[in-house]
Structure formats: structure tokens, C-alpha cells
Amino acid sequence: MNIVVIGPGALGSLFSARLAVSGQDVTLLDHNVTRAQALANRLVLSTADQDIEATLTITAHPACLADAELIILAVKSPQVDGLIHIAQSRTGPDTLILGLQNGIGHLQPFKDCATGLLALGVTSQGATLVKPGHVRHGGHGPTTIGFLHPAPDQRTAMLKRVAAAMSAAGLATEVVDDIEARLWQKLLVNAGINGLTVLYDCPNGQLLGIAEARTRLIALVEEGALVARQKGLDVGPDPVGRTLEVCRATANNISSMLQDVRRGRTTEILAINGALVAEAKKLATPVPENELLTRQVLMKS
């Protein structure tokens, strides 16, 4: 299969990498022309006992869409819609563009579509982005894909290629039917996570041992299964138990937007508590927790 992934961030980087080690035909697409050029065609792949060197091309021009039959997505929210504009106006009318993003805030485009040439994915790989064009794999959670409306046979068919590929490269994928309320599952627990560690700038599980941030946390999950719920969405039994969790689990681990306010970089606040906020307005459903701590961090960021 010919995959383009765009974006060579963490992500980007991890699953170019297990891709090219399988033996896919996998093209990473860079907006900055220096960056490509010293990266050389090559990733290196850390995982927990070896080092995994990744041949591959690694390019700053978009020519390289043309031939994609699949396109990944693995850049921040505000960049998805005009990136999509781009993919479509170089590829075929077969192309499947795929986003990975956190949060709820770049849906709007893959509600518009009802033709089965975008699709959605949540995954829970963990990846750290060591220096440019080296990436650790620190731990392996599903991923799942799906449209957001039915598609037709043949599109469906190539979204099960798409999640064989990636399981036979080390990242098991699956098609499920309910991609939005999977991707408002993930949403809620980094509602209740990632904007609190940069307020507390610590690693996740120490939020567990802050008294006020665990009740923070509990709120800003309570309040989002809630928004989520009336919205006839099915986010599990227990979110909150499931954040907690995920706390425990990623205990060491910091957070990708305490990652970016260390950066000096731009958060996704707006697409993760943000984009939460604006769909609870719509329901008129208050959530000020939610609303607090996308102020908060905006300050921070």
C-alpha cells in the first residue's frame, strides 16, 4: 500500500516507522524542507530492548500525494481542515485521508463527508519523539478507525486493508461503527488529564496525589460524560474510573500539552476541554470546570 503520513511528530514518526519496518510503501511528508533533508530517508524505531532503523522517504514536497492511496494525518486539530484541502486537490478520488487527532475540535470536515474518503481514528500507542526522526515506542493500546457516516462497500473494504496493515505492523487496529463515540471516550479522559498537569506541571500520576487535582479531574470527566450523554453518545460506564486509570497506567508519562507549553509551542486546549466547552453551549449544559481550565491553560500557553 502506498501511505502517506503527515506530520513527523511523535505520532507521525511511530507509525511511518512500524509501517516501513513491514515492508509498506511509506512516504513521511515534513513542512520544513531543512528538517527533511537531515533526516535522510531514515527513522530510527527505539522499543523496550533494540533500536530499529527505518528506511523510508522523507520529503518536504506534497508531489509525493499524487500516488497515495492512503493519507495519515498526524498533525495538531488546526491544521487538519486546510491539510485535507491540499490532499484532495493532488490525489485520485480513491484516496483515503485518515486523521489521528486528540480532542473533537477537526470533526467538522469528516461530518461534511458521506462519501467514505475521510476517515477517523483514536489510538492509544504511546510514542515519545526522542529528537527529530527518532521516536520511542513506550507502550501499545488499540487503536480503532471508522467513518462517521456509512459508506459505501468499497471504501469500507479499503478502511479493513488500512487496519490489517497496521496490525501486521505492530499497531493493531481495528473498524468499529461508533468512531465518535470512541473518539469522545478518549476526549474525556484528556479533558480530565492533560490541561491539569500543565497546571500543575507534573507527570500524570502525580495528579492522583493532589487532592485539589483529583477533584478537578473528576469534575472536568463528569462534566463532559454529560455533554457526551445528551448527545446520545455511549462513553462507558465509569469515565471517570477509566481516567483514573489512565493516570495510573501513564503514571511517568508527560502529557503532550505540558510537552508543548515546555516547547513553547501552541496546545490543543482549544480542540480537547475548548471544543468540549462550545458543544455543551450548544446544549446549553454548563460546564465550568471545563471553562476554567481551557482559561487557565490558554494563559499558560
Second form
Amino acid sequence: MNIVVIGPGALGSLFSARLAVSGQDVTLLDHNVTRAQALANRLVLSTADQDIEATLTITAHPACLADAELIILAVKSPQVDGLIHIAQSRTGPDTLILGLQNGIGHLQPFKDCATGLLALGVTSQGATLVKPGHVRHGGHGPTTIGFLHPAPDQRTAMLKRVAAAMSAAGLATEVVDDIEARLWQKLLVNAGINGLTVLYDCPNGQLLGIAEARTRLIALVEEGALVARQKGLDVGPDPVGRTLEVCRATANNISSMLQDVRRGRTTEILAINGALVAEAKKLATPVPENELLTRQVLMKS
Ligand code: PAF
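Could you present the same protein in the form predicted together with pantoate (PAF), rather than the form predicted alone shown above?
Whole complex next, starting from this chain.
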């Protein structure tokens, strides 16, 4: 399959490297010409026991989009809308675009698309960018992909081919018909953990030992779960328990948001807690903890 991955961050590098090593025809598209040239068509993928070298095309020229059957958007949510327009103006009528973002701030173009050309994904793969061109695959987790609206049969078949290609590359992927609920399930975990790790400047697991942080985490997730249920989304029986479990399971992780703050990058707070607040406003549901956390993280970053 001819695949273009847009975004050379941790997730984009992980998916590019894994898919390339498995024999797919992969191009990694970077907006930064100097960095794309420096990477010299090579990524290093570190696993627990080995370093694997992946050879693929790494370029800053969007001309590569023309032949893509699949485009994976591995960028932050504010960039998604613009990149969909660029991609669609350069590709054929059958190219599938898959958005792999945290949060729910990027959903509008997917909601507007009933043709099965835009799919969404949510992943629990653990990836850390050691440096540009070198990614560590720290933990395996499932990836789920799906359309927001029922899609024509041939588009569903294409999505299943994508899931098979990703699974064969060591990125276990399943096609689901409730992708919005899956996004919200992950959203609640991120809403409970990420912003608080910024406020307390700590790894995920330490939140459990700080009484005030733990209380706030529970309130953040409970508020989010209420909004999700009001929207008719199934977020499972115990989103708070699941979030506490993720905190334990990723105890030593520096959350993606704290990594962003430490590197001086824009955080995803508006796509996570901020977007949750916006959804709550539409339903006139008060979410004071999420509002407070959004303001506090914006002041810190
Ligand atoms: O964004 C992150 O950092 C991760 O989604 C998670 C699960 C909070 C682990 O660090």
C-alpha cells in the first residue's frame, strides 16, 4: 500500500518505521526541509531488545501525496483541518485520510464527511521521540480506527485493509463502529491525567500519591463522563477506575503534555479539557474542574 505519514513526531515516526519495516511503501512528510534532508530516508526504531533501521522516503515535498492510497495525519489537532484540505487538493478520489490525534478538537471535518474518505483513529501505542529520526516503541497498546458515519462498502473494505496492514506491522489495529465513543474513552483518560501532570510537574504515577491531585483527577473524569453520557456515548462502566489504572500502568511516564511544556511547545489542553468544556457548554452542563484546569495549564504554557 502506498502510505504517506504526515508528521515526524513520536507517533508519526513509530507508524512510519513499523509500516516501512513490514514492507509497505511509506513516505514520511515533514514540513521542515532541513530536518527531512538530515534524516536521509532513515528512521531508527528502538524496542526493548534491539534497534531496527527503517528505510523509507522522507521528504518535505507534498508532491508525494499524489500517489497515496492512505494518508495518516500524525500531527496535533489544530493542524488537521488545513492538512485535510491540502491533502484532498493533491490526491485522487479514493485516497483514505486517517486522523490519529489525542482529544476531540479535530472532529468537525470528520463529522462533515459522509463519503468514507476521512477516518479517525485512537491509539494506545507508547512512542517517545528520542531525537528526530529516532523513536522508542516503549509499550504496545491497541489502535482502533473507524468512520464517524456509516460508509460505503468499498470504503469499509479499504479501512479493513489498513487495519490488516497496521496489524501485520506490529501495530495491532481493529476497525470499530463506535469510534467517537472510543475517542471519548481515551479523552477522559487524558483529561484526568495530562493537565495535572503539568500543574504538579510530575510523572503520571505520582498523581496518585498527592491527595489534592487524586481528588481533582476523579472530578475531571467524572465531569467528562457525565458530558459523554449526555451525548449518548458509551464510555464504559468505570472511567475513573480506568484512568487510575492507566496512571498506575504508566507510573513512570512523563505525559505527552508535560513533555510539550518542557520542550516549550504548544500543549493539547484546548483539544482535551478545553474541547470537553466546549461540549459541556452546548449541553449547559457545568464542568468547573475542567474549566479551572484548562485556565491553569494555559497560564503555564
Ligand atoms: O498523553 C499521554 O501521555 C498518554 O496518553 C497517557 C496515557 C496519559 C500516558 O502518559
